[in-house]
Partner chain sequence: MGRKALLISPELCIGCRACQVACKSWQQLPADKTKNTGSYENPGDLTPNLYNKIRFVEVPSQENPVRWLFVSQRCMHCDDAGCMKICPAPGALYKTKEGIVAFNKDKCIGCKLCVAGCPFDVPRYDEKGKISKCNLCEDRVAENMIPACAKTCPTGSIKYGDWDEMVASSKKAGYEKLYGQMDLGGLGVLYAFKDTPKLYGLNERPQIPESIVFWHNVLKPLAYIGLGGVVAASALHYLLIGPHKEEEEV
Amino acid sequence: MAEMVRKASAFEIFNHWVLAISCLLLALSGYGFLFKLEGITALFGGANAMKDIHNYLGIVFTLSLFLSIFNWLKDALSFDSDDIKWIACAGGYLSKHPKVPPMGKLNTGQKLYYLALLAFGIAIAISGFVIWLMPGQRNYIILSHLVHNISFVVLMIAVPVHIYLATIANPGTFRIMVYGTVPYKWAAKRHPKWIQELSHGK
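Let me have that sequence as a structure, single chain, the form predicted alone.
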């Protein structure tokens, strides 16, 4: 059996799925609101029920997003010259024979995705709470709808790309958020700087 190395804790895995599922359900109900789709509304038990579910899922999403800070923010903010090189070669995705610089626990794309998720997640959460809890503040409501919709569009572009890159485009990555472990050789090839850090920590 191949030697395995742990890349995600049980809590990281749990919180990832809470964040992912709440985000997808919020997106689905958001589409229902935005385009007045009766089929989606019916799935949630009607317009009033969908509104309540959407609002309370927003609380779950916000709490999960906050907790994710303790898991990924430190690594996401650790940029160096290799990250610039990764961006310059687009992570090797546009070349048949890429020369991708060595990466740490998160590659540059994962760092940028998380920072975008955090920024627009905070924006969509705050604007959503304003819409929900401050119905009489017309100026704030108008601005919040604008922020909410822009954040929604950005996330609905970023999330499917993330899902694709974490599954089909990079075989072996998905198992991290199921088992929390990856083969040592796989990690050493894709995240050599992280493996080096682990070796020095032993």
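Treat the numbers as computed from the prediction; the structure is a model and nothing was measured. Positions refer to the first chain, counted from 1. Only the largest set of C-alpha atoms that superpose within 1.5 Å between the two forms is called the rigid core. First, how it differs from the form predicted in complex with the partner chain.
- Core-superposed comparison between the two forms: CA of Pro98 displaced by 2 Å or more.
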Second form
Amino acid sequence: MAEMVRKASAFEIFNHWVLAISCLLLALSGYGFLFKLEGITALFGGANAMKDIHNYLGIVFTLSLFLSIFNWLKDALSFDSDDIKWIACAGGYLSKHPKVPPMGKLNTGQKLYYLALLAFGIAIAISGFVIWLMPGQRNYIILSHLVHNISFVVLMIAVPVHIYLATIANPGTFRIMVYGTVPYKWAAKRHPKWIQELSHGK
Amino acid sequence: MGRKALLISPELCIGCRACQVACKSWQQLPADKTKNTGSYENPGDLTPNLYNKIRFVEVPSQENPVRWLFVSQRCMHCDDAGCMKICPAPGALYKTKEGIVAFNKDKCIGCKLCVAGCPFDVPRYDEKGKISKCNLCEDRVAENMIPACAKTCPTGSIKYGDWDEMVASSKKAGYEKLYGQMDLGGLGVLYAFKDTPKLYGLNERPQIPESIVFWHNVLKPLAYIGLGGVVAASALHYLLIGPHKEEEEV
Ligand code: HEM
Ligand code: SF4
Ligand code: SF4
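Can you give me the structure for the form predicted in complex with the partner chain, which would complement the form predicted alone we have just seen?
So here's everything in the complex, that chain up top.
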């Protein structure tokens, strides 16, 4: 087999799954609440149970989001001129034969996605806890309800795009969520600046 | 068509609170312990065990030093009901064919979002956190009886009947416009006020909070248009441009 390089640790893989699954279940129950869908409440064992599941999954999601900071925030905050070029060519996704500027461990899209997820994730979490733990406090609830739902709309646009790009749109990427490793050659093409950093050994 | 209403005429109310008692009796609601606050109004606010309360308002003036207003305070059974808009639990709040906004405690999840949607601060919550408010005696109404409060009122200050008829008859009696006739699609509880609604403790222009209307009209559609849009765009991208494969091995 080809030479492999590790992109995610076992813990990072685990935490990503926790984040992904809690987010998807929260979103599914969220749609159930939003449109009062009895088909969805039945899946969760009724609306009362769905409320509890939604609320406690919120704790899981929040903890997982917090831990994700250690995985990604540092890389997500490092921008340079290649990022501008990346945006200018839309990451190469509009071309069948993409030429993309050299990227670090995360490409520009991944960095922006993570920052958005972090911002709106914090917003949806805080507003969710307010709705949960401060019931009946009218002004706080009205504001939190708005924030919770704006964040929801943003996440329901961003997350599916992320899933698409991380699976069938970029063959070879999804294995990171299973094995944490990628072929050295693939990494050298997709994330050359990261590989450089690795081989220069800091 | 089919919509019913209560017509409340504070001018006729003598503050006897028979309606308050009749309501508790029909709805089998226990008494609340209250404190003397120096007013005959008792209890001082709606509670989970008090769906209908007579508000006592003293408005002394030069000409009339003892003017005292009595007015029934309760759920208004809004046509465009903020509580129903915001409620996330299927079947917790529902409308009957008479236009009553009724509730089902078994389906209520106790999230208390409804009080944020209600322009009249009506929903209260029982000891299990479930919604508790006037349901216009929907069980009586379903059996062609009139609500307990209207049945009991000795002066005709609370009348029950067809919505249109209530509006028409009060117009004949000299009330050009009833309070609630035009608000929120028309309230199911109409008031024949001689003075400004404020004097009776009610908002001139009751409204569902703007952010909730915005959420309902804009964010809710966006929540499925957005998701559907990006799923469709991804599928299209996959078909037209295709995945980003490594072309030749380096
Ligand atoms: C992170 C902590 C979270 C907490 C504590 C939380 C809590 C809540 C609460 C209390 C409600 C009101 C209904 C109920 O009582 O269950 C609610 C509704 C909702 N949640 Fe969450 N939530 C969280 C995260 C999320 C996430 C991550 C999503 C989506 C990805 C989401 C989507 C929704 C939606 C769409 C609704 C229904 C809209 C509404 O009625 O406001 N929530 N959430
Ligand atoms: S407390 Fe009950 S009735 Fe009120 S919004 Fe929540 S589920 Fe609906
Ligand atoms: S008065 Fe409040 S609780 Fe009653 S129907 Fe209107 S919004 Fe709902």
